[in-house]
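To begin, one chain is listed below as structure tokens, in the form predicted alone.
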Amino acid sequence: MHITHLSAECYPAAKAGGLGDVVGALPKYLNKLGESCEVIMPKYKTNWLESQDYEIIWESDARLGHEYFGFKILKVENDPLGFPLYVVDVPGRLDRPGVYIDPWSGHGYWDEFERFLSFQIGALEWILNREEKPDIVHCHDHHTGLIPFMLSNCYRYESLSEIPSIITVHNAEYHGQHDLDRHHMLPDFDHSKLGLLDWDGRLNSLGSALKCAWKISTVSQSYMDELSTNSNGLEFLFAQEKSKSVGIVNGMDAEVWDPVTDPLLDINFTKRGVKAGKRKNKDKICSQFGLNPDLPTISFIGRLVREKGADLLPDLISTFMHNEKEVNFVLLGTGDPGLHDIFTRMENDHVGYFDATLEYNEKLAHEIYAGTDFILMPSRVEPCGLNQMYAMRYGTVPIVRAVGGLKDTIIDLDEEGGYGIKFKEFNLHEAENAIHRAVDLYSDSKRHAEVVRKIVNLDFSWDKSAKEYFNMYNQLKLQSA
């Protein structure tokens, strides 16, 4: 079966979060099952995309409202990711260094709607004109959310209307909302269908995809359940479309995230050598940041935004800076400028116990997974979460709030077969208790070693999840026959 994935991110070509990791891995594992998967994404000016050689597949122009734009479809030569990667090159619109954020200003690009609409139209124009049509069009998040509408309602793509479409919701906090009158920028359609674009008086790309896609998937079953009560204004729509929805927990790319072969680690280690390997990596990290390697070391890796619970961190970390239980904290990420200022001050106030690296640094992320004892994920919202899977692969025990995919993938130590630390409510008191439990676990070296041995042997690879997608594709293929 021929499946075309469309996404704004794909690791390592361009990544801002978990979406990139998923799209960079799922097609590879589906191909191992005998599918024929490819990815189409925008051609940004990222280091990886700029370093590749390309074959020009197709070149044309297309309408965007009353104007035309030129574009090319380029294929990355030699399939280095394990699947064909195509990029839509729209000069002057997509060829910028940031995926969503202008790295110079720190703000989103002013023409977000035009950027991603031109990407979607360019991809559909190529699909319309290529000889081999996909059996399934699989869209990811709101940046590709207008494709199901255009496939089923725009006159130009009428011949593609019987191709089943899927929208996978990786993060329902972001909808791609714009003024409704921007609908004129889409290819012509019957305006009696305008309601399929409209949600609460706005053009809502994700909302449109939920209405128009043949199937909705989310990245964990608990997140699927939560969206009917917490999806930033789309609750009723998620509840209404529940009959065509399914939750499939993400996997991780076990080939990329392997401490035995990881090229981003200076000190690799095996499962059998996890104790010594982690100690060497911890010594390296603590030496780099001026921390005491004999103390339990807790890390946070991710976007410094409300959704990830990052606003809880300053008070939580400060509590332990004045506590009889000594703890190291290591933080890596970017986000809210206000939090950047707070963490910079805290770094000066808590020398020897706290370090904050306020940047995106893939190598350092891998080193922190390998060199810290615990990873903290106090998320308000966590559709699936991949950091907890990466951490456990590297022998780092997760401390998580029981929400979304964190709830589905972590069993608490106090439960049968448990291997992590969970807390339920989003508040300082429960998070503080969770860290106390972590410190107690660390002080019990025998039990801590048992937990580490257990988590490095857990299987969170894509193999199981890819089979669930495989089954979903087959059902849709039968439905379209």
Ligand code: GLC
The other form holds:
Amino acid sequence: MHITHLSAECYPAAKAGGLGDVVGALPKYLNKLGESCEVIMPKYKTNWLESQDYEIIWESDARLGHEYFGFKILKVENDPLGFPLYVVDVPGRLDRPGVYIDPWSGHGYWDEFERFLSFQIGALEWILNREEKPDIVHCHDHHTGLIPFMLSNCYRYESLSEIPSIITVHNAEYHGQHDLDRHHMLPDFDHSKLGLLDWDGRLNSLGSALKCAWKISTVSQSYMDELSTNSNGLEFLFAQEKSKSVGIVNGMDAEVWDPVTDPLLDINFTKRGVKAGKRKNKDKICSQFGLNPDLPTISFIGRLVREKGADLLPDLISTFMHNEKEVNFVLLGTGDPGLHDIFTRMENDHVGYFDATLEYNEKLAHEIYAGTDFILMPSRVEPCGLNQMYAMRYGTVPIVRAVGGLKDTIIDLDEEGGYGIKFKEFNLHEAENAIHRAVDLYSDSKRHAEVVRKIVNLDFSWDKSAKEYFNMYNQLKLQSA
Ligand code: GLC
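Got the form predicted alone; any chance of the form predicted together with the ligand too?
The next block holds the full complex; its first chain is the one shown before.
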């Protein structure tokens, strides 16, 4: 089947978080199953996209409100990602270095609506004019959330209205909300359908996708269950659309995340050599950050935002620093500027035990997965979470809050077949307790080694989940026939 994925991110072309990893990997695994997947994304000015050669596929202009914009559809030459990657080039709108955030100001781009709407319209215009139509249009998150509405309601795309659309929700915290009167920027549609764009008096891109897509999927079953009670205002809608919703847990790209071949690691290691390999990587990280390599070392990698529980970290880390100094903490990520200040101060207060690298750094992330003993994910909300899977492949034991995909992918050590440390409630006391359990595990070197051996052998690759998408596509195809 010919499946067109539309997304704001696709690794390594452009990535801000897990969405990029999923869209960069899933099509490859689906193609192994015999599908014919491609990705359409915006042409930003990222290093990767700037360094490619392109074939010009189509060139046109389209209406955005009262104005016209010119755009090109380009295809990256030689399929370096293992599937065809098309980019929509809208000069003046998309050709900027950041995906969502302007790296110079640290703020989101002011014209987010026009940016992603011109991307979505450009992609649909091309599909409209393309001879070979996709069998399914698969959208990801709110940046592509107006496509299901446009496909089924805009006069211009009437000939595409029988193509089934899917919205996969990777993160329901962000909805792409704008003033409702901005609906005039979309191609013409019957105004009695305005309600399909409206949620709580606002134009809500994700809400509209939930209403209009033929199928909704989220990136884990537990997250799907949680969304009806916790989705930043869309609870009722998620509950209402339950009958067309499905939770499919993400996998990981086992080719990118392989400590044997990982080009971002200076010291590669095999499953059998995991003990020595991790020791060398740990020595490297600890000497780089001036930490004692004999202490258990716990890392946090990710966006420093409330959702990920990053605001719990200062108190949590301080508790361990002020009592016996029996652990190191290593942190990598960017986010809330207030937290940046706090972590910078803490670094000075706890030299030798705590290091914070406040940037986005893919290489260092791989080195930290390889060189620390535990990864901490105290998330308030976690749609799936990929870091716990990456960490385990590199022999790093997860300490997670039991929420969303973390709940579904980690079994606690105290349960049968367990291999991770899980805590239930989002509070300091439970998180502290979880870290004490990690320190205890570390001091029992035999048990620790057993757990490490177990996690490096777990299979979180896409193979299984890709089959579930495959089945969903087949079902939809039958529905549309
Ligand atoms: C978002 C979610 C994360 C998920 C990823 C890919 O980044 O926060 O939990 O793993 O999308 O679906």
